[in-house]
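One chain follows as structure tokens, the form predicted alone.
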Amino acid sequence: MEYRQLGATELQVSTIGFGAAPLGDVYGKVDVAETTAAVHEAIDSGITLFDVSPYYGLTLAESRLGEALVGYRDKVVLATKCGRYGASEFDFSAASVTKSCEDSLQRLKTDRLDILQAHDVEFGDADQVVNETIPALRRLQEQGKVRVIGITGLSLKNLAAIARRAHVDCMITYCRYNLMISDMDDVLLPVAEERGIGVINASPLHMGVLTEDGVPEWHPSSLEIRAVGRQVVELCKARGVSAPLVALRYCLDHSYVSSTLVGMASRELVRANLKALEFSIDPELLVEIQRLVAPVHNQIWDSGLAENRG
């Protein structure tokens, strides 16, 4: 496994982070004893940094995380989030932040997270957001309760308004670097790099786009989206190899993000992940893949409030 430090903090962090959404049942049903055995797994072969957060399973990918993190709490870098706690329920008071923090040291089964975040900030007033809540997590962090704060979205515009105006220590963006997009380095990494603020990056496989399966059919993306990452599926298919090991290499090799979080709900897929590290991707398939993706490169779906989209 490589590490890298997160931004200018103290951690040091896996570069392959376990994504504990599907411990909620957020991309169907699992096996509980099999996603257990998966953290387990996972830390064995010196994943560190896992990522849950309340509205993942409405609390449910929270409570089994901490249920598979008991005797290993020590041997990871915990992140959760607050604000968010339902597809339309968001809260970002200080107030909320506090309670939020409460519940998921009891659901996880800890006195202290390493990470907490405002979640999918887009969704809420930025002025709140910055005069607010960032306050409310930085005197959670006072106490002891929170090693290191940040914000979370899909909206760059609005991550990097934030961290222009509010002082964060990590931000997390999903769908916004892999083989389908590269807005990221454009908009957010210039202030990440002169703020140094860690950056860890979500969603290598834009949410099930470049999967064998396909997408869910909650899926914001466009059909020509997914026609075309289908389309990226076979070509890898065809050339011996599997896009979600392509993309997730293309991922790990960015140069500043600490970390790439990817969802594992199996031992099978922790092994999976893990052959990106030894993996290199073929230069002249890489130039095909971004021959088929042209067309629909950095084309993103809107989410959050209309003023804060971008």
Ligand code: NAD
Second form
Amino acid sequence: MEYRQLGATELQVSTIGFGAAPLGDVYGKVDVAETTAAVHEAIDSGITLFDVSPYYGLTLAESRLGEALVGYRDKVVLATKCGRYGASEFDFSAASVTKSCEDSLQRLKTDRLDILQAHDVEFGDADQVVNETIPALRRLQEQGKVRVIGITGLSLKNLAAIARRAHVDCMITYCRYNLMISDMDDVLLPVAEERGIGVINASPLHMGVLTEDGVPEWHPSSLEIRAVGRQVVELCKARGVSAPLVALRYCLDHSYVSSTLVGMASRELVRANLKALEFSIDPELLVEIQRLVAPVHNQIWDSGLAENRG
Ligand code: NAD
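Right, the form predicted alone is done, so what does the form predicted in complex with nicotinamide-adenine-dinucleotide (NAD) look like?
Everything in the complex follows now, all chains and molecules, and the chain you saw is the first one.
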């Protein structure tokens, strides 16, 4: 496993991070014994970063991860979120994020979170996030309940604008840097590099677009994006490699990103994704993929309040 420092923080994280959203049955019902075994195998293989949220499975993912981490807590960098509690339920008030932190500590069976981030901040009022949410997260840090704090979201412009107005340690964005899209580099990287903010890149498989099984029902992408994703999967298959392997490796090659979060709920997927560490992409295949993706490259769906999109 390789490890990188998370921006200017003291945290070192594995370059492959364990995305625990699937533990909340977000991509279909999981076998809990199997997900627990997957968590343990990931840790034994050197994966340290585990990312979850109260939103995933409406607390189910946190509870399952908390159970799985009993006896393993000190081996991981544990990241969760606050402020998003349902598909349309958001509360970025100081009271809500403070209570959410306490609830997460209980579900995760620990007395300290390594990373706490305001979740999908484009759904909140930017002034509130800057003036109320982030200061509340800093107070939790001062109290020793959290080591580093940050913000997450799909809207790059909104994340960048908040990061210019308030001091955050790290940010997660998703579906903004992978084989289908690369606008994270133009919009988010400048502010991250300038301020030493750690960047965690989520959804290297574009939340299922780049997998054989395809996307879940709730996936917000256009039919065109899905069709191109399917072509990429078929092309990789014809070249004798799996699209997820190529897609994850592509993200791992980013020079600034500290960790790439991939959703995993079985030992089989943990093993498959670990193979990316020793894999390199055939440059000719990459050119072919980029040619296929060109018509939809950098296309993204809307998320959040109208004034925060982009
Ligand atoms: P992803 O791109 O990682 O895709 C996950 C899907 O791909 C799942 O269905 C999984 O079973 C499948 N998969 C994983 N590895 C595979 C392989 N080798 N072969 C075939 N299929 C494979 O999307 P994601 O899970 O949504 O994102 C990763 C993690 O990032 C999440 O679990 C979550 O922790 C985090 N995340 C955070 C935010 C946010 O903060 N706003 C948003 C999205 C994701």
